[in-house]
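Coming up is one lone chain in structure tokens, specifically the form predicted alone.
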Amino acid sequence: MRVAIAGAGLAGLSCAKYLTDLGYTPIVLESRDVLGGLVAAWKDKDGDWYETGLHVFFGAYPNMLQLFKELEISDRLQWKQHTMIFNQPEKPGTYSRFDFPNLPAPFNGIAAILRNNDMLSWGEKIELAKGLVPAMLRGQKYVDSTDRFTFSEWLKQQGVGDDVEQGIFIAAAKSLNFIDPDEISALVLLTALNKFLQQKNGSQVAFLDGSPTERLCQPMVDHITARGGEVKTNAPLKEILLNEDGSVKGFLIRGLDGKSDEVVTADLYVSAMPVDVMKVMLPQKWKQNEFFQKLDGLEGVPVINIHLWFDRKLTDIDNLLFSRSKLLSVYADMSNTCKEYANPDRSMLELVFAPAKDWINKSEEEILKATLVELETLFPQHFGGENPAKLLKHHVVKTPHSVYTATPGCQKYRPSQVTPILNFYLAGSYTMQPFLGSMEGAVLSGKLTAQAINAQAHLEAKTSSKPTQTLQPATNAATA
């Protein structure tokens, strides 16, 4: 059975990569000239990689680790010193350490924050206890029930002060969804909170140890095409085709360079696309449908990613880090964290610029600016004094919607990867799945995607094997 996918981000290639285990044909669509949406990654004229966003793997994602195994490439990830490291504002360039003991869940993430002495005090550890710790023992269908209220609204609740509010979850709101904690759903951190400290290395990270388009996207593209299966790039969907029932008579897709556009036919049909293009695509006939029309609850959060060469070592840190600063988000340097960008004599930092909305539509040259100042209170040593740290090139990538943005009540907007049109199905991380908005969400729903198609095409084939039965006329009671 044929499956035409639109995107061959994570979530369009791990539906490809599970269609084809299950004995599918896919051929995966994808618009631009490079692989992995919102982890696509370009070579400049150096030959020197940008991404399009930091790129983390955390312990606490299941489906990603096993699909690496899968693959045979769980050798490509790099895994870091299990702590989380925050700078620390007030004593610009120093930092504070939540250092993860060989303990356990839950005993080595409560022993990371209670020996945790500079950033918080024995007063507010006892605060984030008293509020944290219920909401583990809770459970899940309490977090959820938390998707009404923002995280500053639902911290309040708990007796958390200001001052743990402002220098933990901060941070942590602006890495898990690029907004601030009076912005996001107390959902999401809620769930991650949960899933990080009930794994014993939950919220361990690793880097790749080269770029996702090569390293994690391509080696999925070998295991499709492998099997049978097809990925094109420079193939944008123009429209989804009809028949007269609204089911899909096929994708069209625009033809570049002066071709012509062209028709591609399949048994079955997913998008993969992101939620802001998937509204864009909706054909006009399912626009009534209460199904499609939710989407317009969801809208994808801006994000700008920072990539910084400077002529020196600004730090031997090697590890993702958490700024705490007003613009920036978390950052790594990626000379340390990553062996194909490895330098031992200069640094190549990688920053997630957040929350971007008031910044997504200013040039390059004011966003690499503020960022300059940012880094004076990041690497006061290296930026002040006689011979400060020379910037030798940058990459700004900006992405105007990247996943969808998780403020409170948006639970209710997403939508399951099985649609009411029977030959039409949605991936994406924005689709109903417990790991919101992430990488491993977007792998996930592609793999739940693929599990849908297989179900349901078992379930016809058992129906059509059955004996065909008469219908008799309803009786006058049946029909009252």
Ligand SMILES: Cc1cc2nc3c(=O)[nH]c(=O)nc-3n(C[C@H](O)[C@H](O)[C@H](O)COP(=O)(O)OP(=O)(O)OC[C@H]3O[C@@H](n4cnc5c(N)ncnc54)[C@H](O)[C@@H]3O)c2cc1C
Second form
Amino acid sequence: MRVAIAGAGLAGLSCAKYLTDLGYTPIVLESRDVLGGLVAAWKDKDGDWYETGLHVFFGAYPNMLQLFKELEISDRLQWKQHTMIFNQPEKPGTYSRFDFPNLPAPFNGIAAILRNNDMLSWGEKIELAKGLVPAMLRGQKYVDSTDRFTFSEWLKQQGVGDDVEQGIFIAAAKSLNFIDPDEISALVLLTALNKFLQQKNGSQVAFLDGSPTERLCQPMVDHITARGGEVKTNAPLKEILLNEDGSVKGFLIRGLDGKSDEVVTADLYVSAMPVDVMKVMLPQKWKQNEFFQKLDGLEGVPVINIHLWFDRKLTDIDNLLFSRSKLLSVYADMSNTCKEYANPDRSMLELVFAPAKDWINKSEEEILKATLVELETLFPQHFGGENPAKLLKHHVVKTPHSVYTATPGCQKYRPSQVTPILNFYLAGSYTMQPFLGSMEGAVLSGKLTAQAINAQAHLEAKTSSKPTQTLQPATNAATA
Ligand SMILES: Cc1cc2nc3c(=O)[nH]c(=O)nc-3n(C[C@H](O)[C@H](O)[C@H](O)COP(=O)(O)OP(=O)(O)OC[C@H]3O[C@@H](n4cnc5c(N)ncnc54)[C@H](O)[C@@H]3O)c2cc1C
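Next, report the structure of the form predicted together with the ligand; the form predicted alone has already been given.
Then the entire complex follows, led off by the chain already shown.
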């Protein structure tokens, strides 16, 4: 059975990978000349990589880790020391750490918090524990009910003061959804804390050993094509063509470079495009349907990713860092954290600039200038004095619509992978799955779509008088 999938981000590629494992023949159609969507990366003229986003993998990503295993590339994940490192704005150039000892969860997390005395006073630790522990014990059902509140509102209800919010949770909110705690849904932070604290290595991070396009997306493509599937780049979906009954007749693909448009037909169709594109692409006939109308409640959040190459080493820290500065979110010295980007003499900082809504339309020069001002407080020892660090080159990648903006009330707009159109499915980290707008969410959504397609095919085979199609069993069930 042939399945056409629009979009070769992690969701589209994961969907195609799991479909091939089930004996289907997917054809993935990607609009750009690069794989990966939000994990896409490019090589510049010097051979240096730059990326859409600084990406880390967490121990609490079961489907992603399973995918690495299945592709036999687990050795490409470079696991870092289990610690969380924050800059201290009040003491420029210094760091505060939450070190997770080798204890079972949640005791390692509790010990990490109790042993940190720079960022939280004992009074604040007790305040925070009183708010968070009951939320964790009440389980996911309670966490889901907190989608009514921003995280700031929720903290206030729990009696947690502004200092704790400023100290820890601005950094956490910006790293999870590129917005501040007074905008982000409480559900997002509480879901992440649940997943991170309930597993021993849940919050431990790994960096990929090279660019996500080459080191993660390409092995997925190889897996798909080795089993009869296809992945085409430069193949933008222009229109979803419908039959009289509203089902999909074909994907109209825009011809590039003077080529004419082409219709791709299949037995089933999947959109693994971003929600913002899917909304624009909705056929007129589907717009009356409440299922599709709900997509209007979702919108991608703007974010900017910055790469700075310096003439010297600014830090030897080999881990993710939380800047706790106004304009920047998380960052890393990729010359330490990533094997392929390694350089013993010079730093390459990759920094996430967020919230970006007031900056996304500004010029690269303005963004760069503002970033360098913040770096002066992060690395005062390298930017003051007579011989300040020299910026050798930079790349700025703007994404006006990235993952869905997870403000309060958004959960109800996230669609299932199965749609009311019998031969049309959705995949993408914005679709409903418990890992929010993440790489794990994207991979899981693609897997869920493949499983839904397979379940539907089995059902139809059972109820029809035709002979049953033989399908290989799923290699593993989605771990939600
Ligand atoms: C700056 C940044 C940092 C991040 N950091 C992390 C992190 O550290 N850890 C983590 O887990 N997650 C992180 N994420 C989130 C993660 O990257 C995403 O959740 C995930 O990659 C989304 O995958 P997707 O396949 O759902 O969507 P996308 O990656 O958006 O894929 C959609 C694909 O559809 C294609 N497309 C669009 N229009 C068309 C069309 N007309 N026809 C055909 N194809 C089309 C796009 O080009 C794209 O390839 C980060 C994201 C950003 C932006």
